[in-house]
Structure formats: structure tokens, C-alpha cells
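Okay, so here's just one chain, in C-alpha cells, the form predicted alone.
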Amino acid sequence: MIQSNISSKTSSAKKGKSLPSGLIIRTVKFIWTTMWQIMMSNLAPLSKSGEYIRPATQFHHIIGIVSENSYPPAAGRYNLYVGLGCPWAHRTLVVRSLKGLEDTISVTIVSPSRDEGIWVMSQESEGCRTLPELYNLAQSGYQGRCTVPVLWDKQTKKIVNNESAEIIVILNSQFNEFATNPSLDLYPEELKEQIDTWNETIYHAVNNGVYRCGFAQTQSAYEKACEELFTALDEIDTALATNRYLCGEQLTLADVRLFTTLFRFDVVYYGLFKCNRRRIQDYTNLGAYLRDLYQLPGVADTCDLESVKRDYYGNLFPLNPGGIIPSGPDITNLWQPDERGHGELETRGWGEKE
């Protein structure tokens, strides 16, 4: 009798520790996959083949010579709305810092809300608590995507531009009379063709390429994006074997556009976005190039590792349902010498305001 009871208890214990039945596993998998596809379709629009398609931005005004589609340069008139985890917004902070425009263009920080799925202000701005409210203030009834960065005109209460690639061109050239580094030209006329060529490659294969890997919804779409990403990184690594920067010895907007993706690569894209063939720090030239850029005056101050981890791991629910944020990595290695034989910054135009 005692032996029978022991056997019964042992059997029950084993049952309690067993895995769910095949039916339960298949049912849960079907439900989760269906919900994942619904959430991903809202988070990341896709093509018929499952490839991520980045929606276009909608505000493309300029600052410069006054015309119907432009705003005049002025100190204190414009504000940048940025998310510290966002690589596209990060570009604008890097150029703002390199040009010395901190006293000319103010900044408002926004953070993604995990529950609301929108950007929320760190503090109320223009009477708005969220970025959608700001977009609606600028254009009543606005129905499009509310993204960062936003270059905002405080005087007219309008969005000047929300395309990062255009905003950094504006910051590079249109506020020189107020900048502390006015002669630093990150988009010089003689290099524009070369810069644009690099930008085209980098945007498709690297900047957007990591998202095409992470947001792919079919194996074939992922493998295509991953192959293009690492082919481009190999090409860049080779080019940097003989050049300090992408276009030679001069820092340009092409470097800025690449930097913000490289900074996030080993921290986020390598694991969360499945870009795990190789880390940036494992590349002979790319790893040193990243350290070189990170150590340029003012650049490290624009890099917020904790915000990057929180915004990606904590808010991209379809990719990380548990919301657990990793404790690492340690990025103090970015302060190590770049080992490429470069001393102080040699970029033309770097210096005090004339």
C-alpha cells in the first residue's frame, strides 16, 4: 500500500513537470504567430515577399533663402525633437554638436511609450504631451506617421522637416553665422558626388539594412537583407584600410550617417535584429573607425547607451516580448586608441569661430 502511494506521487510529480502537449504547443504557436504578424504589419510595413519597407517622411521644407518652401536662419527660433535611442534622430544631434549649434538650436527629448506605441515628451512642449499632438498642432487632422527627428519652428508652430537626411544638410550649412565651428563643412561641393554614392549604399544596406533584417517576416527576406548588409560592411571595411574616413581624410555627412548605426550594432542589431554574422568590433578597420568617430569632440556626449537598450529591448514588443533589457555590453573599449595612426582631429575647418 505504501509502495503504491509512493509510485502514484512520483507519477504525479513527473506529470507536473512534463512539457505541454503537442496540441497545446501547436495552438499557442498558431495564436502567437498570428498575433506577431499583425503587430509586425503595424510596426513594420512589408512587401509581398515579407521584406520591410520603410515609409516615406512627409515634411520637407528647408531653411535658407526665403521662399514659399523655406524658413529664415535664426538663433533660438528652431527646436529639434529627438529620441535618444533612435539612430535617425541621433544623426541630427551629432551634426549639431560637431558644428557647435547647441546654443542656436534647442532640443526636446521624447521617449517611446511601450503601452501607447507613441513618442512621449520628457516634459510638455508647445502645450503637447506626445509627438502625435505636436504633429496635429502643426497640421490639424494629420493622419501620417509621427516620427523623430522633427525640426520645429517655434515662431510659426510648424514642422520644418522630419527627414533626418535633409535636416543634417540644413544643420551643416544654414546656421554658420551662429555656429562655433562655422568653417567645418561636412558636405563640401567637391565631395558631394562621392558622399551621395556612399549614402545610397549605406542607407539601403546598412542604416535601413539592419531593420530589414530585424523586421523581415520571411526567411528569404531576412537572408537577402543579411547578405546585403554584410557585403556592404565588408566593402566599407576594405575602403577604410586606406582612408581615415569614407571619403578620404575629411569627415563628412556620410560618416555621420554610418556612425549612428555602427554605435548601435553590437549593442542591439547583432542580437535583437539577428545581424550576428560578425560584430563591428571584430572588423579590423570598421571597429577602429567607430572608435575614431566616437572620440571626436562632442560626439560621445550624444551617445546614450541606456536609452538605446531601453528603446529597443524594452519597447519592440514583437521582437522581445518579455521586455528584458540586457545588462551589457561594456562600451569603454570605444575610448581605446583607434590604432590606425591618427592623432588629433585633422578635419579641415575644425576650430574656434572666426
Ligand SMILES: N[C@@H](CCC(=O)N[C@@H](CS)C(=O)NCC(=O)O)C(=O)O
The other form holds:
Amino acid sequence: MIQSNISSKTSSAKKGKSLPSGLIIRTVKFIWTTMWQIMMSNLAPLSKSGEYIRPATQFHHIIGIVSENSYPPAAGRYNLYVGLGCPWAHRTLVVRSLKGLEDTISVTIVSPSRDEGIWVMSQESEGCRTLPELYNLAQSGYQGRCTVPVLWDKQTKKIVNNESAEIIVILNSQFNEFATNPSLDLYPEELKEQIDTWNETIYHAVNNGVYRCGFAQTQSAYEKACEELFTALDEIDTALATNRYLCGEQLTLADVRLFTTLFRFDVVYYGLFKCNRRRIQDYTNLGAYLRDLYQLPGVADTCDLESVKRDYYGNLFPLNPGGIIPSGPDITNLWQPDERGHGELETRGWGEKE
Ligand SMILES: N[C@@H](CCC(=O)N[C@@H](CS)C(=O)NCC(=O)O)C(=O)O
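Following the display of the form predicted alone, present the structure of the form predicted in complex with the named molecule.
What follows is the entire complex, opening with the chain shown before.
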């Protein structure tokens, strides 16, 4: 009996009777695509031609000489809220670590909640369970996006700044009296122009460029972003043939900003965001440069591969509705020598943190 059921199913499948009709396929595709577009526009605001536009951040106070718009440097007063998957938040962890500010600025880890689409605290902080609650504590009725990183003032219960590009400038220069590595200057006066020029190219084409690939909603928007991304990576690879870092022999904020995108590239952007013309590890200079930065003292400790995979593959629902998290890649190669002649001792030259 059982046997006969199986054989009758097999023979109807062979005849193609169990396949849905063209009408069903067209209807399902239409509903699916429409739902995808609705979800994508919530996830990623668009231009008319389907290009992703990143919303601007809203808190831009500084730390330094006390004025109306600034907060005083102090140890133990400020807290960073970060998600470990987020490349923008990761920048702040790297600078905090390089400068040796672990005892000066505390950190609270937040994780994405799959169903609510918001960041949730690992443990209640300032009486808040979620990041939107914290934003509302700082500014009642806040309506904007609740993003990480957040540099928070525990004393006034205000957000000092929520723009990673600005937070890393603050961390680099305003806490030197408390830092264990105060002489490391990642944004020196004489390199500012060069750093800013790299930052501009890299932000548009690479840091935000990978999102412009992954969040594009038209073929042409995707192709434009992809072309710009790989043109910029080629340009950087060429510059790194003669320079250890982007601006020469000195590590700068431009390298930190590039690093957090490169670390995620082969892991998530290559597959999930369709940046798959080439992997970073296949570039002679970029691959070695990534290993060089990863091996700087304290940097690998800020890199959490599992959170990166979980946050992207598990939470960007419209890009990966099944939520399946891939098992690879193996990133142990990041511990291999950088092959550009930079010995470990030389790498550790600026501080004896360990
Ligand atoms: N320009 C911001 C971007 C920060 C950002 O977009 N963070 C993402 C995580 S990777 C976020 O928190 N998104 C939550 C949301 O948009 O609601 C920065 O560099 O700090």
C-alpha cells in the first residue's frame, strides 16, 4: 500500500502534474517581490534610482575645552554602546583599544533583536532594556534612527555623539591624560589633509559602498556601487604596494576606518552583499595589510567573527529570509605573517600594553 502511494506520486511528479501553474508562480513572485521592496525600504532608504542613502546621525557634541556644545574629558564618566557586528561601532572599539582607554571609557554591548528590529542591551543599562529607550532618555520624544555607536555621558544622561567618524577623533585626542598609550596620534596635524582625502574616497566607495551594493534595489544601482567599490579597492591595493599604511609608515584613523570594513568583507559582504568580484585575501597588498592591522596589539580582541555573522546573516531579514548563518569562512589565515616585512616587534613599537 505504502509502496504503491510512493510510486503513484513519483509518476505524477514525472509527468509534471505537481508543479504549480504559471499563474501561481507569477502571483507568488509578485507578492514576494512587493513584500521584499516594502521591507527593503524600511531597512534602507532609497534614491529614485534605487540607490541606498544612509541617513545622517544627529548627535554631534564634542569632548574638550568646555563650551556650550562640549563635555569635559574625564575617566569613568563616559560609556560606549556598541554592537559587535557593526563596522561603525567597531571603529570606536579599535581606537579605544589602541589608545589604551579600557579603564577610562566603559562599554555596553548591544545585540540586534531579530523580531523587533532594534538593538537590545546585553544587560539593563541606565534603566533601559533597549537602545531606543536610551535615546529617549537622552532626548524625550526622539524620532530618528537609534544607531550604534553611542558615546554616552553617564553624569548628565545625554548622548555626547553618535557618529563613529567623530567619536574616534574624540577618543584619539581628548583622553590622553588617562590613556596608557597617549603618544599614539592617529590623526596628526601634518597628515590631516591626506587622511581626510582617503576617508572621503573610502567612506563613499568602500565603507558605505558595500552597503550600497547590498541594499541596492535596482540592477543599475548595484552595478554602479560595485564598480566604484572595486575601483577603490584596486586604488588602495596599488597604494599599499609601496606604503605600509594608507598615509605611509604611520597608522592613522583612515586605516582604522578601512579595517573594520575589510575584516567583514570576505565574511559577509562578499556573499550577502554581492561584493563578489574578488575577496580581500586574494589581493596581494590588501590581504597582507588586513593581516597586519589585525595583528596590531589589542585589535584582534575587538573582532568578533560569530557576532558579525549572526548580526548580518541572522538579522537582515530581506537579504536572508531563512536566517541561515553560513559555517565559513575560516579566518585563521589572519594570523599568518603579513609578508610585507613587518616583524612582530616592529609592529609593537609604540606601546607595551601586554
Ligand atoms: N554614520 C553612523 C552609522 C551607524 C549605523 O548605521 N549603525 C547601524 C549598525 S551597523 C545601526 O545601528 N542601525 C540601526 C538602525 O538604523 O536602526 C556612524 O558611522 O556612526
